[in-house]
Amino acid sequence: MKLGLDPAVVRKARELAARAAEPVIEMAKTHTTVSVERAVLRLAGVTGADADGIPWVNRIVDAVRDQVGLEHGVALPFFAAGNWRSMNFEMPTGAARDLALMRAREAVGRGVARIDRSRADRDRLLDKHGDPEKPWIYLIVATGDIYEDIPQAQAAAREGADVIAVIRSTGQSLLDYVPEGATRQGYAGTYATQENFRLMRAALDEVSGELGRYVRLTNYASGLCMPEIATLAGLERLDMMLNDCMYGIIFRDINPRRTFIDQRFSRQIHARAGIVINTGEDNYLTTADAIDAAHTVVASQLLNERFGHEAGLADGQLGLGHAFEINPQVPDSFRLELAHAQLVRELFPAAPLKYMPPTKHMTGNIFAGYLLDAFFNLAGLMTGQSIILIGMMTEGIHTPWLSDRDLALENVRYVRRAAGDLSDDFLPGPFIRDRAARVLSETVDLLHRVADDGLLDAIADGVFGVTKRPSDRGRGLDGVIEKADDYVNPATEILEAAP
């Protein structure tokens, strides 16, 4: 521990984060959502869409909600129906209920077993191909066309990328359904679908064999279909998923209650699948000042840690996010960045931290941008970051060209080769130590407020990311349902069972 952090202060921060999270966890345990129920059906093997392209899981959940109510869960009405395509459902009783419950548990159990096999396949391939040393180099591919994404992703892997992120089409997080099949049209990204997941995973498996190292695949489990996308990722062996407790609330105006309920189920799936989550604290610094708001990043990371642990995620699955976003014109900006990055590294020593490159202060001057990205790469090496998303000198100008990505990979390769294990030699001085201690102290003060006032009220007040999001507003609130005493969910039964 290089910063000399006070262990008592660190313990206090975690205690406050746990107290702030507890009411939200209880709310998530006692409620369900339409997307959680659709995820149960997807685990049970329900696929496809009707002639209008509406997924069957949406049609079924909507019909059960109208005819029976979702407070009991979708599983029993669905598995009691003789022909579910008739869309006529009722709550079974007696022997019919027992039979429906048995069928539901068997079907969902097969889905969870498939996730288990996917996890075992990952372990096998890691043993076969080998795992790259950290920091892993993370690169985004997003053309809108999955068949164009594939050769670009393979080319990036050949040039040194360890993690390929297929960014989603703009606005998909606001869709309350998951499109079916392979997609060839998307704006600033490619739709997250089960078939797109399957195609890209197969392509990266191919290039992993060619390169002799396992190449990881990332997508986004956020938005109104967070539980379903998490489920599809587990089935198709994705390795990482962006899955933050507050990003969708603050930046997509998705209802806070809907988000936290969906998030708990999605993280239970991720825990079972061995998927590393990436959180989105870096986004706070695109709307707030990176110096003034540094403590909000750490507070959010501690909350994400608590929510993740409660859902079953191990420390090695908590890819907590932070970013290199201090204005480069500020005196000692690099020293401040080192203080923030080293603080996060020491607070979460076992977590595969994801460090994000500068975006807010990229001006369009590609030469200055390339230099700033090199400083970011150096900070990542000096502070022992786990996952480095490579910066683009053309950030904010256009979607990166292949040549842009090649230069960005060359930049990080040079810094990684030149710096080596510089984190072993980096010993922060008084300036960096004092700054880290101050941020931690401000974090404790903020978590005191959040724990006393309530996390939902803090979000409504704009504590995180400036934007105010009340818990009684936002997209998706109508999809939140309080569970009845006889609520049944075979998926959570399996996921929460003692190992």
Given for the second form:
Amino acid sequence: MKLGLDPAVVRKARELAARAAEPVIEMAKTHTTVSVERAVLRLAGVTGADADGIPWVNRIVDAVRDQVGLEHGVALPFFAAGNWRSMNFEMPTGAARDLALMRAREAVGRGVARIDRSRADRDRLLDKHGDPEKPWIYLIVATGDIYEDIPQAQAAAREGADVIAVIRSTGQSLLDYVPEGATRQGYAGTYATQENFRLMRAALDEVSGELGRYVRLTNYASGLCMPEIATLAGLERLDMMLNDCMYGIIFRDINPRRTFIDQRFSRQIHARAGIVINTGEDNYLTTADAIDAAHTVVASQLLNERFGHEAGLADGQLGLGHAFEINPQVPDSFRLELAHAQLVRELFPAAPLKYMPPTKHMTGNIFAGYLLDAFFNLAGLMTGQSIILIGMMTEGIHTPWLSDRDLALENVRYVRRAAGDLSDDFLPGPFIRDRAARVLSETVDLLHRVADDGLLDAIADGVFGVTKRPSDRGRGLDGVIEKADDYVNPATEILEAAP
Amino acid sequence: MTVETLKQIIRPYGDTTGDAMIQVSFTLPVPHGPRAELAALQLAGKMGLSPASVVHSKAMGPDFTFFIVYGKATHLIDYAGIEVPEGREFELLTPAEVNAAVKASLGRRLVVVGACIGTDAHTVGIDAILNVKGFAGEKGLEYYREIEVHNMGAQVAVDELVDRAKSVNADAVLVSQVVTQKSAHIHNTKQMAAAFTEAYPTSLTGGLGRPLLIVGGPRFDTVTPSDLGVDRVFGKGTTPGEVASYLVHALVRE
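Since we've got the form predicted on its own here, give me the form predicted together with the partner chain too.
The next block holds the full complex; its first chain is the one shown before.
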């Protein structure tokens, strides 16, 4: 611990985060959403879509909602139906209810068992191929066509990427269904579908064998379908998932209540699947100033840690996010970046922190951008970050070209070779220590206010990312349902049972 | 004076006047090696670089090679024949001046509706212009007392946008388009302009019978407002103050 942070202040920050999170956790426990219910069906093995491409899970949940209501959960009406394709549902009672409950538990149990097998497969492959040393090099592919993504991802892995993220088609987070099948057309990214997950994981398994190191696969759960995408990721052995409802709230205007409920369930699934989540605090700094808003990043990380633990995630699964976004024209910008990065490292020593490269201050001057990315790489190594997203010098100009990615990897390889263990020699002086202490104390002040006023009100007031998002506005609110006393969710039963 | 003397021939400048040296980098989908370098040189030649030399070539996997090439540009530019592009057609005003101008001439708040249309979910641009936070140290339009802002956010359908513009009696509609794959930004903007023309059949022009249509995004540099059917296009780096000043210029009549 190099910063000499006051343990009493750190403890206080965690207490306040827990207090601020509590009412939201309670709300998430007492409500369900259409996407949570669809995820239950997916775990129970319902796949495919109708002739119009509407997934069956959507058709079923909508029909149950119309005919029975969702406040009891989708499981019992679904498993009580003789032939669900007739789309006639009712709430079973007596012996029929007992039978439906037994069937539901069996079917969902088989789904969870599949997730368990995927997790065991990952452990086996990590043993067989080897787990790369940290920091893991995280690289993005985003062609829109899964069959174009695959060779690019394999090429990136051969060039040194430890983690491949397939960026989703823009706006998928706002779709209230998960598309089906292998997809070849997307906008600035490729749709997250179960089949695309499967294809890419198989391709990376192939290249992992060739390289003798396990190459991880990342996708994005955040959005209106967090629970379902999390489920598909667990089934298809993805390794990391972007999972942060604040991203949806602030950047996609998704209703805060809807997405907090979805987030809890999806994180329970990730916990079971052994998936590392990535949180999106880095995003705040693309709208807010990276110096003024540094404490909002730390406050959000502490909240995410609490929400994650409550959902069953271990410290080793908390890929808390932060970013190198200070304006390079500001004097001492690099020292400030080091202070922020080291603060996060010391607050969350066991978390696989994800460090994001500069985007906001990348200009059309690709040469200056390449230099800035090198400083970012250096900061990441000096402060012991766990997952480093590789910056592209053409950030903000176009989606990365093959050569952009190659040059970016050359950049990080050089910095790692030249200064990989520099953290051993890096002892911050008073400037960095004071800055870290100040950000921490501002974090405590903010968490005080959030705990007193309520997290949802803080979000409504624009505390995070400067954007105001009231809890009665935004997309997806109509998909929120308060649970009835007889609500049944066999997935939650299994996931919340003591391990 | 003869026509001859009006010309001003220029060449790229490396370190000596007239050396015409430039540098390019590119990738060819061929394995690295001497044959690939010859291919790179041939391309350089066809691009008008002669002589050219490959100063760097590197294999990117088994099937691709990256090149950095220096060469002498054989093309000449007559600088005298290049017209000075028109500058900003409006005067840059401070927020206080914008507020005063709106108040004095409209006698009510100027109403702006903003959105990202089509599949585009990137609200960064529209938020930078509209949110109080603003951009590049300038506060967004929400900060202007005399401007009423309705930010509809991402993935707004064109008919929703038209409906909202009508219901709030918008003076101006601001649309941001970031995603450019398959020219989505051009297509979406034209569609939007057509919908407004149809919804306001009697309008004479932007601000007269229909809202002023303004589009912004990083990749509109190859098109003109009339190509798109809008009143004004703003490019990368536009600040809220520029947009506010333009609104006053276009809508507030002395």
